[in-house]
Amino acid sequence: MGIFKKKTYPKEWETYAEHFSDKITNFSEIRFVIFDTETTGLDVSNDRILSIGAIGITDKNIILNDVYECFVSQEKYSRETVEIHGIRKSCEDKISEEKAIVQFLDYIKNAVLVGHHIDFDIAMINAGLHRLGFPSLKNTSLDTGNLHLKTFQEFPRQQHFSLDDLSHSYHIPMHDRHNSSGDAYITAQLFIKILKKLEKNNPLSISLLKRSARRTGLL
């Protein structure tokens, strides 16, 4: 019979791990991190990440201490994408992808992750993770334009919401717009706006936050 070992990570995957076996019931007590990507393209097998921001809530409160920022040494350069992020291959201190990621996984540890159409930062962070040979991320994910939905009693005909849409509709001021940081701040803004206007009609839970707008409206 064959003997099956336990597939072991470098201590760096180890360590964020662990931070998992902590159990957070208490809603008031989950620290979310809400964070933003610029990158090289749309394509998350072979784009790859320039700068990561990213800023920490608690209790519906922005934690202006709890905040994360880096830029990534660029190994691919457009021209093109450089007119929205600004990001030039020569400026700002940067850092490896590796030193990035590793970073970022300190910093999020097993924080409930936020952002704005998520699941593409959420896809090239675990892209980034997989050339390291790590798994993809453990952390819970909300994205801002599914919790915006749960806001209408019935599904609206529109179903998709640029950041600059829902930033208007909340007067949110757009200060540096399309800056990994100057995004994650404002989403962070959003992000309680939303959940303050959930809240009237439900009391706040992950399963709540986490459901399918299709599924909820205001419950």
Contents of the next structure:
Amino acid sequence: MGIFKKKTYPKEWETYAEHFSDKITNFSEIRFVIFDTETTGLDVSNDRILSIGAIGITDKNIILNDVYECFVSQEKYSRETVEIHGIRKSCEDKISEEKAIVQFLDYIKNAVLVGHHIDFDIAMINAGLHRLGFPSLKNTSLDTGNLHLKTFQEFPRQQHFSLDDLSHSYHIPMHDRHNSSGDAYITAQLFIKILKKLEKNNPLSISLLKRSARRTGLL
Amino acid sequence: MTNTIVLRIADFLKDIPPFSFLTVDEQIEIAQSVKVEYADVDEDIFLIDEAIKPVFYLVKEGAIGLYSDDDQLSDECDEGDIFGLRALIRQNIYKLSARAIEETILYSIPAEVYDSIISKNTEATKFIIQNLANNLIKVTEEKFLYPTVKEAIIEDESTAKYSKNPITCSEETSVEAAAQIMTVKRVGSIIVVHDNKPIGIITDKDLRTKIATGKYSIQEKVIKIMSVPVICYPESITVAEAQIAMLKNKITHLCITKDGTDQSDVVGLLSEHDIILIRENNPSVLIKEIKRSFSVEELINIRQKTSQLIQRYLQQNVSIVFITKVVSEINEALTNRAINLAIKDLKSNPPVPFAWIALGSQGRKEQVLLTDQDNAIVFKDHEDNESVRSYFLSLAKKVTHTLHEIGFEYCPADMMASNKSWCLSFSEWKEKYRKWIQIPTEKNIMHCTIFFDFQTIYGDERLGSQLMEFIHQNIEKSPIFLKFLGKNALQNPAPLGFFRQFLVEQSGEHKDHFDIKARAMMSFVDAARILCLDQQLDAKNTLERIDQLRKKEPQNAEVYDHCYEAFQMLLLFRTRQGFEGKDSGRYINLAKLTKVEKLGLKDAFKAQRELQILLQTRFQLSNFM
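For comparison with the form predicted on its own, would you give the structure of this protein in the form predicted in complex with the partner chain?
Shown next: the complete complex, the earlier chain at its head.
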């Protein structure tokens, strides 16, 4: 792929990319999509997505008619992960990876993506995109792990928090844990609670949320 | 395929009225339209006088307070409660502000859902209308306590059911023809009428004594052999009146006419048989049986029949007020009989006049289920009180034993007449009460709550009423006493946050159960007692006390009305629980309550709090100690 030649992508990608021409500045109008993937393992290049669960948030409300969920059929199948996630190979209503990725693009549009340790989930989606000959996701992304660190006045010693840790300290009931939709829903609740906490000190903006936790501190 | 999260929310909706009345598909459709919101502590959801939002709210977790304009908490919504719907339906501004009392998850549900789904379902709409009337107790009674609202069947007081199509014949009819009509119609009597006004009656007895004996021929006109005058009564005759009329006139049939005289049209006939049907296995029959019984076995049998009677009443949705009256009467008769039998057994009459006194719930006539016995004896002073006491102690021992056999268990705290501390002469009792009132230690206050609710069951009633007079006089002398009693009554605050905080028993056999007696009912009992003592009202029964207070303090009528309803509901609730669980009905398993039952209980707790606030203000308890 040459850098000087503008590459053309399939129409699905172009439709997705077009959404990024509108810039939304009013924070309460920004659409966030909280998502989680379940995968066959932690190796981005060799493992595959088993399911995607996603849920939309606008103006700090979880919108139940803005949800996405899919289960992906595949050849690669790892016994150990199935034991955690309980997603059987023979599960019905499965779709191909290609279909899942295209549906997901159509669903997220230009939303700000949010997830717990989201880098991994984005890398998994990107790997899927690349296999289809698509470029990487264009969306802004936020990590609830990082956002949680920003709620501290002083940088805490513990810097890694699991979703279980945070659900516990934010009093979020853990239903459907280890199901991508369930985890997305828990993360969505966590995200709203963190936003409410952060907004007490500063007006909310994407740039505030994007800023690294290390730099917040007493600033 | 439906989304996991949507299904999770639909699953929550399915148990919550009005959504519970809808189909699964409708519940899912609503779940899809939900927005999940978070509210921090003290965060406003909406403010009073604000324009309404096109949504209503369902509390998923946490608690929302609804506040009036002076910032008084007027209602608290917790899991499963709906708010903001009234304004939406009436299309006006918010009448209350909604603010989170704790961290809360809310489902906001768009107005369209109400219009397109809920308002189309009759059951759901009915539920909402009842809720909007802000009269949860109504919902509770109709939906849960009174599945079909029926008039209470109060036998003595109810109008007697008579045959509406009486068989009549004219004065010209022959005895033969009349007898044929009676045979065909299978009746025992025929009314002879002139212009539809009764002029006489022929019964089987007339045929037996006047025809079969050969006195008159069967060809004679009925007018020759009919009984006159016909005893007439109006349609409003009660069962009790009818019985008295039959006994007095030595007849078995009463003619019912429009105005109750023989100068108006015949509308029906009431026979002794009709009365027997009404009377069968009823309270007065049971009481008669008690009076005629000679053994403990017979009394046990009658008490079992009483249980069946109560269960029938509960099924027929007879009012709990009537049920408690019946049970008290029967229990009183049982005790009376037990005392009579014991005196016979002792083979010597009481040396001095005495009174057998029921205490606590029996003293208040609030016993429905079999509970422990609490009783005492007061006897007239004698120069040798000790020897007199020993007679009464042996009497009490026999009586309490019999009561125990019947099913009234021994009082675990031994508050019984067989205990020499509670088998006292009149002056000894006066001394006891004086001490309790003057030295309000915790233990003395506890005794007051039991010993102030007494009822003379047997013997000299004057002893009891004189004691009560003495109590009133002493309370007047030490006004601080009522403050102590008041403070004691506030020990159990209304469990308003009940379903969220789970104010359940922390340990013991009833762990995780809610003690409806200690945490709710006793509050009403204690408050009503104190307020009546303060106003010098004599009622003993809690509902009667509330009723008397309502008349005495019309300015507080609203609170008392609410309490009257609430206490009735609690009493009925506990009785039903008791019969279902075959126990005292005291401990409620929260997990088994339906939402409607919870709403009813919650409304009762609100009344409890209103009453406690009244008590607090009356005796200025907030600054007391």
